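Presented as structure tokens, the chain that follows is alone, the form predicted alone.
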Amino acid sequence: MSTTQHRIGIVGARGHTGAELIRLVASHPALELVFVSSRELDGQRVADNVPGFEGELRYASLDPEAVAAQGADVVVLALPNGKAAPYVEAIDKAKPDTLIVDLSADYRFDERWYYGLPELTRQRWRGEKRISNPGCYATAVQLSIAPLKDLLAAPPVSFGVSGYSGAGTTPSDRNDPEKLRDNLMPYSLTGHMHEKEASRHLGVPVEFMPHVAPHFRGLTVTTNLYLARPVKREDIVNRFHGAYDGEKLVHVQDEAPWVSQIAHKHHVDIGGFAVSSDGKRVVVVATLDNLLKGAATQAMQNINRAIGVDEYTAIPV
């Protein structure tokens, strides 16, 4: 095993997956956290922002030059949609070996970028050192589908349901508590970002449905699949189990799992497999928390690989 230290440095270290980030990259034998990067935190200390982490580093507004001056091993973007590109450029001149992780859309349809969704995608890994690290929804969306991606008679139609935390920190409708008090917000009814993304990797076209709800973090989608032939809940839930039974981040059970289960765990929940009387249409639940798995947690395994060590170091399992 490598024990090799490796600098890391996050970019847009503000936003409720940077924290969790932090918290990680603290716990981790192998990284060395020696920049975050933040306009709004700007100066004050990592450590009075964070419980948990401890040290004397400071938040620093670094545009893409001076993130890439700093000479990080491994640099993490966690910036919202659409800002990645000139971070990307500039560490490609000064430091083109650096392993970038982009937690936005931005390269997750870029054939040149490695879609680091490693319960799916692990055995496509060739080296490379740009990963796109999946959507939270997109995660449970195909984790969901794929033990069933050969049985389907139709697009299979997702119904997914967030905690606020999802809609990041940027003041909108969507993580404003008061106007979530009691309410579900739909938005995005067809074409959303996870929608095609989903569809891309799975080779399938899905169907998405998103909400926000009131509660803070993990999100439930619950997805309707017609099959092209009868099949017994057991044979189903056969599958699931055989797809995941040796992944120590999705646990198949029998039950629907809720969301209110999820929250700080680094894990994917799946369950439910409710089977019409025909035999062809299955319902599958899963839950995950959107800041760890769904972002963090997942950030972290594709790290973990890309340095040499157990996928699963510093991930509570």
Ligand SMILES: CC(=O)N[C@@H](CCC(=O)OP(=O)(O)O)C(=O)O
The other form holds:
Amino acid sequence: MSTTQHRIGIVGARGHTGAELIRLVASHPALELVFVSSRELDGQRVADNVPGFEGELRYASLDPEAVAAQGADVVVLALPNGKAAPYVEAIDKAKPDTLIVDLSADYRFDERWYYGLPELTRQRWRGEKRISNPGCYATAVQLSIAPLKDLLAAPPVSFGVSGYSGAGTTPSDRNDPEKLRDNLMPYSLTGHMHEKEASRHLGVPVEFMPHVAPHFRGLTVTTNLYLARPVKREDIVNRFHGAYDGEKLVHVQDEAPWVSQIAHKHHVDIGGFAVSSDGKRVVVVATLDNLLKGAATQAMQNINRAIGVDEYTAIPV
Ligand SMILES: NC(=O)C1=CN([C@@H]2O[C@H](COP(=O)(O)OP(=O)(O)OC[C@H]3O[C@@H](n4cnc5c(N)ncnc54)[C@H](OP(=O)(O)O)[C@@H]3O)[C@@H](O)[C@H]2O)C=CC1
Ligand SMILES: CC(=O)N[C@@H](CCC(=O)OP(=O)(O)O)C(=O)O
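Please give the other form, namely the form predicted together with this ligand, since only the form predicted alone has been shown so far.
Let us now look at the entire complex, which starts with that chain.
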């Protein structure tokens, strides 16, 4: 296992996921945080903005060429969708062997990029230095369906409810606490990006209906699956244990998990496992913290594997 220090920079470090990554990197024995980029916080101390961070590092407003000129070994892009390409192009020119992990949806459909949902795609990594990190709901949806994929009689239907940190910091109805008060806000009820993403990477069509709720962090995905033949509840539960008992970041439990229990945790909880009396309909519930296993923690798993250290380094498991 490598103990070499790797120089890492975060672009979009002011955001919700950027802040979580800063905390994870700060406790990592093989990563040295060399730059954090934000236009709005340019010049401010990270320690004044990220509770728990110590040191004198300051945010800098860096354009794509300036990011590439830092010469980091690892760059994480934590930008809104549609913004990654100029940074990737600049790094491709200046230092193409840089490991880039993109948190946005921009490269999740690009065959040249490895799609890093380790519990499902670990064996597909071929040393790519371009890694696209899955979406938060898409992670929960895929982990909920994968163990039953061969049994499906119809596209599974996932009902998702996310805390509003999932909508980032750019003001919108979906992260406005006033509009969300006492409310549940449905959106993108067909064709959401994560519906396409989960369908593509699972290899089966999935239907997904997202909602935002007034809590800040953590999401629930409740998935309905019609099966081609009757299956006993015990066999369903055994399939999930078989798939995930070796996984430190996927916990299978009997009861349906509650989102209130998953905030600030790094793993996914999967449970519930309700089976209809004819054995041909199953409902599975998954929760995860959208900022952690849905974003920063999953990025850290991907970085760890790519730099050759234990996958769970710096991740409290
Ligand atoms: N929030 C979540 O639960 C999840 C988010 N993601 C994805 O991760 C990415 C980051 O999400 P999140 O942290 O929530 O986003 P935020 O909106 O919280 O943060 C976005 C960051 O990008 C910077 N930024 C915004 N616009 C630009 C621009 N045009 N050029 C350069 N920098 C810009 C902002 O800083 P400044 O304006 O100061 O430069 C900020 O640091 C997104 O692609 C999101 O879809 C993935 C999984 C879960
Ligand atoms: C509540 C909310 O708005 N959530 C975001 C998902 C956040 C995420 O995982 O983002 P990307 O796939 O864009 O990277 C959404 O539905 O677009």
